[in-house]
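Presented as structure tokens, the chain that follows is alone, the form predicted on its own.
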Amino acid sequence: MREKISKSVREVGKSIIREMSIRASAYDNVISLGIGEPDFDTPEEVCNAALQDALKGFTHYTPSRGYEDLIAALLDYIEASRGLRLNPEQLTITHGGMGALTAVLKAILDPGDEVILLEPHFPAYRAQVAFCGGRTVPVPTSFEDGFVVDPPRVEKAITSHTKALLINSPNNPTGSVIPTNVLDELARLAVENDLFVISDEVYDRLVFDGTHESIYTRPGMRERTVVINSFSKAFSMTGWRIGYCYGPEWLIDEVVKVATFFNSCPNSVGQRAALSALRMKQTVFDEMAAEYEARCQLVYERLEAMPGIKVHPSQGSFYLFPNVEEIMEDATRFALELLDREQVVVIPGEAFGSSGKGCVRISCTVNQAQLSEAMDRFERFVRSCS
């Protein structure tokens, strides 16, 4: 009966990130640097406000686009933080950032359409494109270049079937940020080749040097770019499942149509929590971002001092992506033996595309004391392999 399963589903493998978590459950005293989920709880003020709104009756279906007061608050937030003034019709609330990505891809892809992905990339991109009938075309990057894409490689990957370019900055898994000049070149290619651009900016508040830049602001990009964002990472609200996206009104209308038939509407209580998060003083979230930066710096300094490990400092997000090939050529074997011998979880780089070969992803989503202990174990393992 297996052949009756959709080919697009059969051809997508299981999540390596989840598989590593399942393996780790068999061990005691594990320190997991595997899942990209904030360890901070949602602020109590946000939880209490959501609870009070639930008690007031905010437990029913909501408008397909989301509550009007949340949309208005988001428009103000985007203007204040990004200098962009949008109309309400240009934005919709979604079931997490993943829900936004699904709806956008379903709205634009026909069977056989190609989506260019910059490697390494979040593994769900490949699966989502496949489930929506498209084909992914990976464009490689390298450790030596800091995992920054060379625009001529993107240009070479464009064909008559290319429908969209999907980018993510700050990047999961590498912690890299796309430089200004590269964003300019990618925007030029999108305009010249009439491509959609999907810009995943869920880590936009976690930029450690300077301020976040978006391809959306480049000439000619507002009519062809959809920005995807979420409350999950920067606001520590993963379980509330509230995301959003904005772009040209005519496209967002179609995204809302797709989301309506897939999910009916974004959940009510999660939206009330998101509204509270936007209305409260932002210092608590700024402090979270500063803590992630400090953690990433701690791990970078420890890794840089280890023999055989090559690593770039994280420019944003809460990830580092060290190269371990000098220690063990097979990064999957490295990750499995590290778990077995030292009970530390990291994710093999190949989970994020072939450009991740030889690397492992480290999520700095435990406190600094646990990170220090994890690095002690990591270093002991590395030295034992020499």
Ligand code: PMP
Second form
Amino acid sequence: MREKISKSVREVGKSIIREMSIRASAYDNVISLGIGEPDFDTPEEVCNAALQDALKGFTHYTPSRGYEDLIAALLDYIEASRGLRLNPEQLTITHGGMGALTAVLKAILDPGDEVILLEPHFPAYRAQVAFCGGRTVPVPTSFEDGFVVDPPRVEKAITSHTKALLINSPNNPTGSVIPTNVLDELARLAVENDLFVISDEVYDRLVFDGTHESIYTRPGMRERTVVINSFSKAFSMTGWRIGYCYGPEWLIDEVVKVATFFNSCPNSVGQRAALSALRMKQTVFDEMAAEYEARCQLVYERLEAMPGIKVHPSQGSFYLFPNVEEIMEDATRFALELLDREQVVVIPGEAFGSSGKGCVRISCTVNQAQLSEAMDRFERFVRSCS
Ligand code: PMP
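Let me have the form predicted in complex with this ligand next, following on from the form predicted on its own.
Below, the chain from earlier opens the complete complex, with every other chain and molecule after it.
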């Protein structure tokens, strides 16, 4: 019977990130820089509001698109933060950013359609495209280029089967941000070749230098772009499973159709929590973002001083993606031995596509004291290898 499992499902490997966590559970005194999950709990005010709302009866199915008041609050939030005024019909609440990605990909892909993915990338993209019958076409970036894509390489990857370009800035796993001129070029290519663009902006509040920029604002992009976003990272709300996406009304209508048949509706209490997060004073979330920046800087300074380690500063998100090749050519072995000898979890770069080879992802999602301790252990390991 086993061979009857869907080919696309069989071919997708298990999540290396989750596998590393399982391995780590066999050790004591582990510091995990593995999972990309904020360490801050959801603020108490948000939890209390959601609890009260649950007691008031917000425990039923919700409208497919999500509660109207949450959509209205999000439209105001997007206007205040991005200067964009959207219609309610252009946006839908989803089951996390993941739910938005699934529904968008399912809405646009026919079997055999190609999706261009800039590599390294969040591993779920590859699996999701495959589950929708699509083909991923990776366009690599490299450590030397600061993990910024060269638009002519994207142009070369476009074929008559290309349906969409999927971008993610700030980037998981590299911490790079796509510069203004590259966004302009990618937008031009999308318009010229009549492509959809899926712009995953879940780390938009965690940009360390300047403000977040979106491809959505470029000429000709509103009719072809879906922006994916989420409460998970910026609001420390991973477990509530609330995300959203916006784009052209006709496309969001189809996304809602898919999401309705897959999920019925987004989580009721999660939406109430998200509404309360938007209504509360934003300083607590700004402080979290500032803390991630301080942590990334701490790790950058420590890594930069280590012999044989090459590293770029993180420009956004909470990740760094140092190259460890001079210490050990195989970064997966590096990650496994680091765990074994020093009980520090990092993720081998290959989990994010083959251009992640030679690098490891460090997630700055523990406090600065623990990060310093993790860097002491990392350094001891590095020095012991050379
Ligand atoms: N996109 C990226 C780039 C991510 O890193 C993540 C979470 N790791 C997501 C989307 C999905 O986030 P969620 O479903 O929790 O909103």
